[in-house]
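Take a look at this single chain in structure tokens; it is the form predicted alone.
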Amino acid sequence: MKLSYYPGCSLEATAKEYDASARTVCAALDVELADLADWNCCGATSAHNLNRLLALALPARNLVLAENAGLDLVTPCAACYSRLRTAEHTLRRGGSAARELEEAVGAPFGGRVTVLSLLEAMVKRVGLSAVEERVKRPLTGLKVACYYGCLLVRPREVTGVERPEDPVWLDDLMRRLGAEVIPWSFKTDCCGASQAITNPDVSRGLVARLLARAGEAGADALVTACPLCQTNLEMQRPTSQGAPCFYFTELMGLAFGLDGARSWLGRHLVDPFGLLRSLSLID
């Protein structure tokens, strides 16, 4: 399987471990990621607050590039996924909005490319059985709260997710890796990442509540598919909260026994090694 790969800005900065683990895990599953040539920022999260057309044109240009490459477009970042899917949705609906967007980009959209989140690609394209077959070191004993955040599954008419208030893709994936998935009611609540700079008190309050609820539910750690959520959950947490937050690709790499897991996890602000060693999940 070959897909165009859109890393987005975060994966080249604060979330390099997400990028590295995503590429390594995909290679292990025979998923070839072809970097989208000449890609530009998708505009998340500020453009849609400032200029409606610019917020659509920025991701739409990337869709045209992917279409020219002849491959569906996958992105690990939930914020990038939201903007790319919104542009795709607008273009597929046609009408004056689509025409205005194509004029801004300077190229027509033929509808021959589909945007996927990397989590979606793992579940729907690779398949959970293929993932499970690759597991060499099950994540036995690791209790995780799956955290989707607010951009990966909503709005339903754009993402097409059947259960936007109670998604299960990440839950199912973690179970196939051998982890214990803890039920909780906050998997799609916002963490306030977009407010972290302008209104840090708001962000810190939301993060504290999420971590407290995950702990009350019995989770040892959180797992996410969003680089903004992961960074926010680590940077804005109370000092009393020590539960690590993993990218799902890191846990896949750990369960697959792939080289690189130690270097990915070493970039975290919250040390995850104590927990993993206590469960004999890392040497």
The other form holds:
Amino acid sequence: MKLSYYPGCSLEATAKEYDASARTVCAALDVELADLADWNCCGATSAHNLNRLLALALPARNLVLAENAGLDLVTPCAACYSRLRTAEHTLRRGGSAARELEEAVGAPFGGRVTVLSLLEAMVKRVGLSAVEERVKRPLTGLKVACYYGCLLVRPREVTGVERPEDPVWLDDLMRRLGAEVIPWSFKTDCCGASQAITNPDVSRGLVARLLARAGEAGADALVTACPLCQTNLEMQRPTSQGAPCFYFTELMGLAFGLDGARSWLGRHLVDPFGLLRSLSLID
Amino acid sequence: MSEVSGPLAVDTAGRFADEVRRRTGQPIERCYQCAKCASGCLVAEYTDYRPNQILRMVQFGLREQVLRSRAIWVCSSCQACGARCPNGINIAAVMDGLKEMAVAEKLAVPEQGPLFHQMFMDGVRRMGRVHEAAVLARYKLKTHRLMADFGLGLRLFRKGKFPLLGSRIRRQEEIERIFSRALASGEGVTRHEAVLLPGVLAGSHGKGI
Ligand code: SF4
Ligand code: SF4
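The form predicted in complex with the partner chain, contrasted with the form predicted alone above:
Below is the entire complex, every chain and molecule, led by the chain shown above.
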């Protein structure tokens, strides 16, 4: 299987380990990722605060590039996914909003490609059985709380997620890797996103609550599919909270027994090695 | 129609609500104050007004109080409220529209959000991509927080999360086209480059941090 790959700006910096683990895991599953040539920033969590058209037209340019490349577009970043998917939704609905958008980009969108989150691609395109077959070193004993955040699931008309209040694909994926998935009620609560920069008291409060709830539920670690969530969960936490947070791709790589896991995890600000060693999941 | 003047002036003609409805495409008038939005809003406890209050204030035409509020900027666009509103109001889209208006009317407090978002978008305009470290450093410098957060920056740098150079796209003119079209749209109020925080955007073009 071949897909266009949109890393997004965070995966070139704060979330480098997400990019590295995503590429390695995809290669192991025979998913060929072709970097989208000349991709641009999707506007992230900033453009929509300032200008509606800008927030749609920036991601729309990437859709046009993906269409020219002739491959569906996959992105690991939940925020990029949300922006790209919102633009796709607007373009597919047609009408004056779509025309205004195509005019701003200077090119039409024919609707021949779609946007996927990497998590969605794993579940829907690769398939959980194919993932499970690749597991060499099951994550036995690892108690994880799956944290989806907002942007992978909401709004439903944009994401098409069937259970936006209680999504289960990350839970299913983690179970196939051998982890113990802890039920909790805060899967889709917000981490504060870019409030971490503009109004840090907000994200500090939200992150402290998320980590406390995950701990109460019995989780030893959190799993995310978003560089914003991951960064906030690590950087905005109270010092008393030590539970590591993983990108789901890192746990896939670990369970697949792939080289590289050590270097990805070495970039974390919250040390995950203690927990993994105590469970004999890493040497 | 008569209007009461003073700080609590009520816009009985509904002009503000009409404007917000037109700009955001959201059926403001349908809100009947069930407060389902507020009960699931995680940031409500940190703000001056809850999302249902913002909706009511828009209906009442309390333009200045709404556009000066912290609530519209502290909204993280998590979309929980819109997913649950029984009247199908996308409240996050309403908040975005209000932010555009607040900026255009120079009522927004820069440090609550607009300053950062503009610096971020300014980077996108110049490079086509965002160099996270540069945007953060510039923002911290502007808000006099550079030294306070220096240790954290250093930790990120040591972890290889703050590369010194950012990447840029080749066909930057295509980004420029998008910016100029978008800024020229929006009924004259989204031309934030012209009206917004003069000096912030103007002074930063073509320069690094
Ligand atoms: S949930 Fe909808 S109808 Fe209810 S108060 Fe909020 S905006 Fe109004
Ligand atoms: S979108 Fe904004 S107003 Fe709505 S629940 Fe989330 S933070 Fe609150």
